[in-house]
Amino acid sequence: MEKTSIHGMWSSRTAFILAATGSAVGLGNIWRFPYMTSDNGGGAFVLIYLACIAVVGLPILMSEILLGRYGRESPVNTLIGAVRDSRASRGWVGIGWIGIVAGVLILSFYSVVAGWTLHYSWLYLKQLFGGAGITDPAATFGALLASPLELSLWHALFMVLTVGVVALGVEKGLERAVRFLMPALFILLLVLVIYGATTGHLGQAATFLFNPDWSRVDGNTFLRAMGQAFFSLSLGMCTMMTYGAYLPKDISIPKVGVTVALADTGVALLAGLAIFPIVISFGLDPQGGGPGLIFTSLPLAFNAMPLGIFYGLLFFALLSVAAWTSSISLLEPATAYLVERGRMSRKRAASCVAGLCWLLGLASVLSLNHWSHIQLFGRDIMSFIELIANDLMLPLGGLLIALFTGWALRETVLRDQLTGMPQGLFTTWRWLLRIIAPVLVLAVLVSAVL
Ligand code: PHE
């Protein structure tokens, strides 16, 4: 009889390719992708990341599918399934932990910028109510971050919100949340592209982030571009292994892996399209947007235009649920580990991890306002956090997954996740795995770190 994951398993192929691409298309692709882009110089820093999601990404986004169905339990004790049946050296199993740490980690701060997105909705709901506008978005972003108390009330409900879709499990909680609202983010996105297309800025938008200065490139802009692309497929950090774990076996992960990095690389390129136009039209410099970005520049657009306080209502909205619904991945590896350790429901797994998140969280909070004078290594505390975790760590975290399914895991194992793959496709990815992908990943870490 097939092994089924004791957590639940997705209902159809549409189900995990749902929650797949829920978890992908997030902060990371709206709010992070325009910012790194902004920061990073532009088109190229675009090029390398397209590169290294077609190069590295999606194979290793094949494996950790592949990994976590073939383990179906939480990342920790998959890999040490596979280690025993593999016969391979227990250190493999650090993979799990590194997951479970980077994951807490970033959902510390990814939760307070999923609190900012909640706060705008709200001001938006307000406004539709005949409150006041964000007459001056800078100043509105502004006193948000200079605010701990309101910055860590909205980082509290976002956690809230998360810990209820985990705790109510698989298949009640994640699948429905993601059925309805990610088609409607997307056609969201494309209304704005429509939008910045009126303004007559698009083509100066297409030439920022298409069109590469290779003058503005250096070692950092190609670990910030590798971060990026882990960051945003999830991977690294055996989300998608967690998420493989419930996938039935009957379903091609080439074929679902393909369609979730297309859907997540679309989503970003979408938003920089979206943005830019609105960010040049209305004077602003595209370099160095820094994470304001979109919460300084789209308002702007949203006063413009007709129906411009629905839009913002229902933009903010949706980017608060695209967070969501990328959360309760960035919680459920941690969460499923607890619960096999068989000590905990779901609920109080879930908790704890939220818990310990949220007080963490606490010091990208004050890193905004109080504790701004610490920099550690020439950043705020927030800055540090995101640069070791969806730089450094999701990136290792990365290698090690390629490196363990190209050279440890045994051959029968691949075959078998990957019946029907046509042989030169599974030649090309294992050696995508076993050379290609670790050198390149090696290869950027050294260089950032020197
Ligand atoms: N991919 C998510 C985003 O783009 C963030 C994330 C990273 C989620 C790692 C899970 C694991 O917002």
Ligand code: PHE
Second form
Amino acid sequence: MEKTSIHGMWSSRTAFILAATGSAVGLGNIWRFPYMTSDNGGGAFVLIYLACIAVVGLPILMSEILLGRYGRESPVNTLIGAVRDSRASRGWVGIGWIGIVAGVLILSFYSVVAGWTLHYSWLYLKQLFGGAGITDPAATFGALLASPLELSLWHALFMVLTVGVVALGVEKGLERAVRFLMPALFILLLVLVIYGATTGHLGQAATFLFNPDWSRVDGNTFLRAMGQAFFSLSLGMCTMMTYGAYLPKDISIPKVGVTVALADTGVALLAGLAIFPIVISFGLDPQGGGPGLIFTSLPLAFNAMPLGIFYGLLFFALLSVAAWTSSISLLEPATAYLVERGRMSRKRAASCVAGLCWLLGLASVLSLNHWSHIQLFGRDIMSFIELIANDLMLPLGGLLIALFTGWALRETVLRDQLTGMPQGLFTTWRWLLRIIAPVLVLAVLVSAVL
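Counterpart to the form predicted together with the named molecule, namely the form predicted alone:
If you are looking for partners or other molecules, they are not here, because only the chain is given.
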């Protein structure tokens, strides 16, 4: 008997793809992937990354969506039902808890960083209407990090934006939001790419990104590509499992999985074509990408560019939207679980989880200033939380999802959810899920530990 979700359903295949792509596309796609590509052989890295998507990312992505649609509940309750139906060990339910806890921890510091993008969007908006410009980007960024009050306020505003969407439910909240935010993200990205082309360095940027340089490929390149393929698809934190719970039965899981993977990769590559023409034009150092380039180097370029203030506003608006669509998916699993316990409305559940994330995020805020001297295993508090949640819990969750779906879940469940999938593809997918994906994810996990 087909189960239904008490939280609602996506109205269409497009709605799910927009939501899942929004979950996958985050700050890492825009400020990390292009530089990983350029530093690891350009087109060679892209080809290796796509291969890793095919053999690691896509099989686990399909598994999460499959489990979610089968259970139609939050990750924890979905696993409880799947374990019961397949007569497997109750220990597998821990997958759901790993995902929910990891999501809360990640959102706690992710919201702090997303607050930076809101702050810079506001700075450029004020400049557009005659406000003071960013004359010393390093000092501006340093002043922001040194102010716990300002960081906490932007962190709080971002959490309010996130909880405002999740509290409204699947159809009125999540779906309405992604139907507006994802097209906005793509439009902003295309405008930035077109603007980057006016610098005259788009061809050089494309060569920088796509020209294969196999001499720069080694074992670490493969490891980085596997890690990026895994993390960029939001795997292991059960967000895709939660979104899969709202997916109608007549929609093909393999097709939507491939579409989401390609869209996620496309956004990352377009981000490179938007950023690198500016990097090349102004002789900026692209090494490592990340906050150093985004918040201190690029504003220098914006100051010297024609329409640079407008470009800066679009760029930080793009970052804010990318962060927002990801944060929505991070908040949803824990919210759904609390609602299913029957003691909270969705608004109260979302508010409680968001409040917890905001409070936990204060530790990350303070680690940037007053608590910067506190070190945990050689890392500041924010970096330590990121290590535990992002680098350890997510690969562990992904590894367990692959093993549970591949070995413990009844084959009749797999066949029922993958109706119409050719036998050869089904066999290949299950083989990847049982052997290849777990081995490669384990390699990512071990590298994070070491």
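Not measured: the values here are computed from a predicted model. Definition used throughout: the rigid core is the maximal C-alpha set that superposes within 1.5 Å between two forms. Residue numbers count along the first chain shown, from 1.
(message) Aligning on the core only, does the CA of Leu118 end up 2 angstroms or more away between the two forms?
(response) Not so; Leu118 is displaced by less than 2 Å.
(request) Could you check whether the CA atom of Ala54 moves 2 Å or more between the two forms, using the rigid core for the fit? (result) After core superposition, the displacement of the Ala54 C-alpha between the two forms reaches the 2 Å mark, so yes.
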